[in-house]
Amino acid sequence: MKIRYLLLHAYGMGGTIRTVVNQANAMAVAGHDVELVSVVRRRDRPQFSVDERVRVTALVDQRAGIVVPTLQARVARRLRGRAVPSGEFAIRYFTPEVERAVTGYLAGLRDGVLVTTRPGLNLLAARFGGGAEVRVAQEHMNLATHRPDVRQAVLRHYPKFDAVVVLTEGDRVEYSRALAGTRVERIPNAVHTLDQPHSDQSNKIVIAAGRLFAQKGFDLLLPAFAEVVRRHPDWQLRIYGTGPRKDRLREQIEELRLYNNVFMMGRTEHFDRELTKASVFVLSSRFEGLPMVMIEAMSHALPIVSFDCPTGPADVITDGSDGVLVPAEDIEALGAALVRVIADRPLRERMGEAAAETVRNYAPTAVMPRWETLFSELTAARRRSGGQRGH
């Protein structure tokens, strides 16, 4: 089976990139003809390991720099409209050059399965990707978190797909209701491996990770961790990730006098190693799709302390068993939960063991056959219909 994955930036970091690379690798191992298509390229090599059987191509090479349109060009473009709604969270990537490259690539497809992986790419594929035999849209966020113009475009164009795949049961219900008549499937992301060393709970380290954007809620985590420091001044919080909020978060660390306990670690190529060193993983997001970094932490037998944000944490964590869930954006509750888990090593060990058991549901061997079945069913249905879509 020929499968193409279209990613915005396959050479970058992030949960979506890692999970799509994992999926492409697993499909290549299973014997499929797999291509990973990166819309833009800003680095010499991918940050995540790509199986040698997966072909990696890029549509727009931006390693020499990014051409920023003039003010006149931006105004003219707004007046004539754009293919990707301005509310797309990654809209800064979708320059005129990038949109032309994507639509040109889509127009040249004649066969195989095309999997697109974020709203902007999904909408372009729905409108211009009719040459692919089967089109599948991946949605990594719940519908309500999309901005109004994106949500409106989703409702209008997603019915053109053969299937829309979401990460949680709540998302499946929501998208099915909104896209009546469209096949909506829930297939969670898979971890890249379960063969990870487990934390021995000896280090007084809490770890968090994600892009330094408002979504990840690190500004909420810092005052919560101030309560931890008040009770347990020998514990550290290490935050991994990069993004535009780095300077503001550093200022907040200074304001809260947490500079001896909270460290902005930036990017690392050895994150698995850092997870093994930690004793707790904390998720402070305002909203999620299915937080892959949290699931990876569980593969290292780390207990989870998390906001019960929409959506994802509650789909994975059983409160009190493999982690602790607290009300979304409740800083006081998050701090209290961290204090509770930090103060009780036997509790952390029990929760860590349960987390390592839970994560087996997200092993490649559990998840990838569901993708293969879906692709096979959609391909057979398309051929039976003579290539005609029902929308």
Contents of the next structure:
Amino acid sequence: MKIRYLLLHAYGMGGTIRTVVNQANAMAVAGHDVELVSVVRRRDRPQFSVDERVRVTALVDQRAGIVVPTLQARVARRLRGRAVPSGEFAIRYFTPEVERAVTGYLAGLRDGVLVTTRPGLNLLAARFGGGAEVRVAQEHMNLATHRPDVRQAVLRHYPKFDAVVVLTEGDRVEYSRALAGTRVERIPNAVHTLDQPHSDQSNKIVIAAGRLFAQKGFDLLLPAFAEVVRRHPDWQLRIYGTGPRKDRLREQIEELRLYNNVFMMGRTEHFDRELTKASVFVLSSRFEGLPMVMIEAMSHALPIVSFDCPTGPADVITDGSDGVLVPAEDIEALGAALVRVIADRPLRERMGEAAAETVRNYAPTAVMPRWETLFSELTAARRRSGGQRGH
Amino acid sequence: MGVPAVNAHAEVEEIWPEEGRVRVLGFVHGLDAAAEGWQMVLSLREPRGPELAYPAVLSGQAFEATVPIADLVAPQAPDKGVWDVHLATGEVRLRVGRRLDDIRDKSTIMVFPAQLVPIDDGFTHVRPRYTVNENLSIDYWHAA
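For comparison with the form predicted on its own, produce the structure of the form predicted in complex with the partner chain.
Starting with the chain above, the whole complex follows.
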């Protein structure tokens, strides 16, 4: 099969990019003809390792800077209407030049499976990508998290897809209901490998990771961890990541007198090793899609303590078995759950083992064949119907 | 007492920059700390020479010492300066630092709050920090 993945920035960092690169690599390994199409290019090379059989191309090279849209271009777009609603969280990427490049690329497609990977690209593919034989939209966000204009466009245009693929069971139910008649599948992202050293539960380290901004809820985690420090002053919290909230979190650490226990670690090239050293992973997000970093932590046999936020944690974690789920944004409950697992090493060991078992569902060997099957089924269905589109 | 091992140092576990003081807790590493008369000695980097000493309490290998920040604005360098922190007794002088854990680049990761000393027309900021070699120093700088 010929499979094209359209990605906003294949040269960037981030969870979506990583999982799409992993999928592209797996499809290439399975013998398919795979192309990774990056809408923009802001770096010389991809940050995640791309299989040499995967062709990487870019539509708009922004390495020398971003072309500021002319007044004419902006007026022209105002007149014909934005193809990507302004509520798209990545709207700043979709300049008139970028929109034009994407629609031009889509209009040139005559065959193959086209996979688009975020709302803005999905909406463009729904409207302009009819030349592809099969179109699949990946949707990493739950319907309620989209801003109203994006949600409206999703409801209107996603029925043109052969399939919409979501990450969690909750999302599958929601999108199926909203897009009656459209095939909606749940395929979780895969971790890159299960072959990871396990935590030996010897270090007094709780680990968290994510971009330092409101979504990740580190401002909720800090007061919860203050409760841990009151009872277990020799435990550390290490937060990996960078972001705009760093200074504010630093102030909060000072106010809570946590500077001997909580460390903002920044970026690391060896996050795997840091996970292995830890004894608990904590997720304090206000919302998620499917938190891959948590699933990655499970591959190191780390017990999880997490808010039961929409969506993801409840899909993955069985409360009391491989982790502890507490009500979303309940700081006191998060602190109490951390204290409970920290005080009980045998519990952590049991939960860690269960986590390493759960994570098998997210192994590449479990997930990638589901994509292959889906693409084959959709291609066969399309050929049976003689290329007639259902919508 | 004997000659200390080359690698002996005073390992920091906690630093509390609060209430006009900097309190440092840790343990002596690589040397039997049984001697009497331990002090926390601060030496100014530039100009070299001025030193401050405060009693350190030892319990087994563990030490604890407290430095009042108002002492740290050296008349020889009123605008800014750096104090290097040692734990010393008799001929023995151990650099205070945090070298035994797995965290490198501590200066950006283990960050401590600055405290203010009111001086004339403004404040002098005092902040403990780790050097590139993971040793403990205390910076001060004047801001009008």
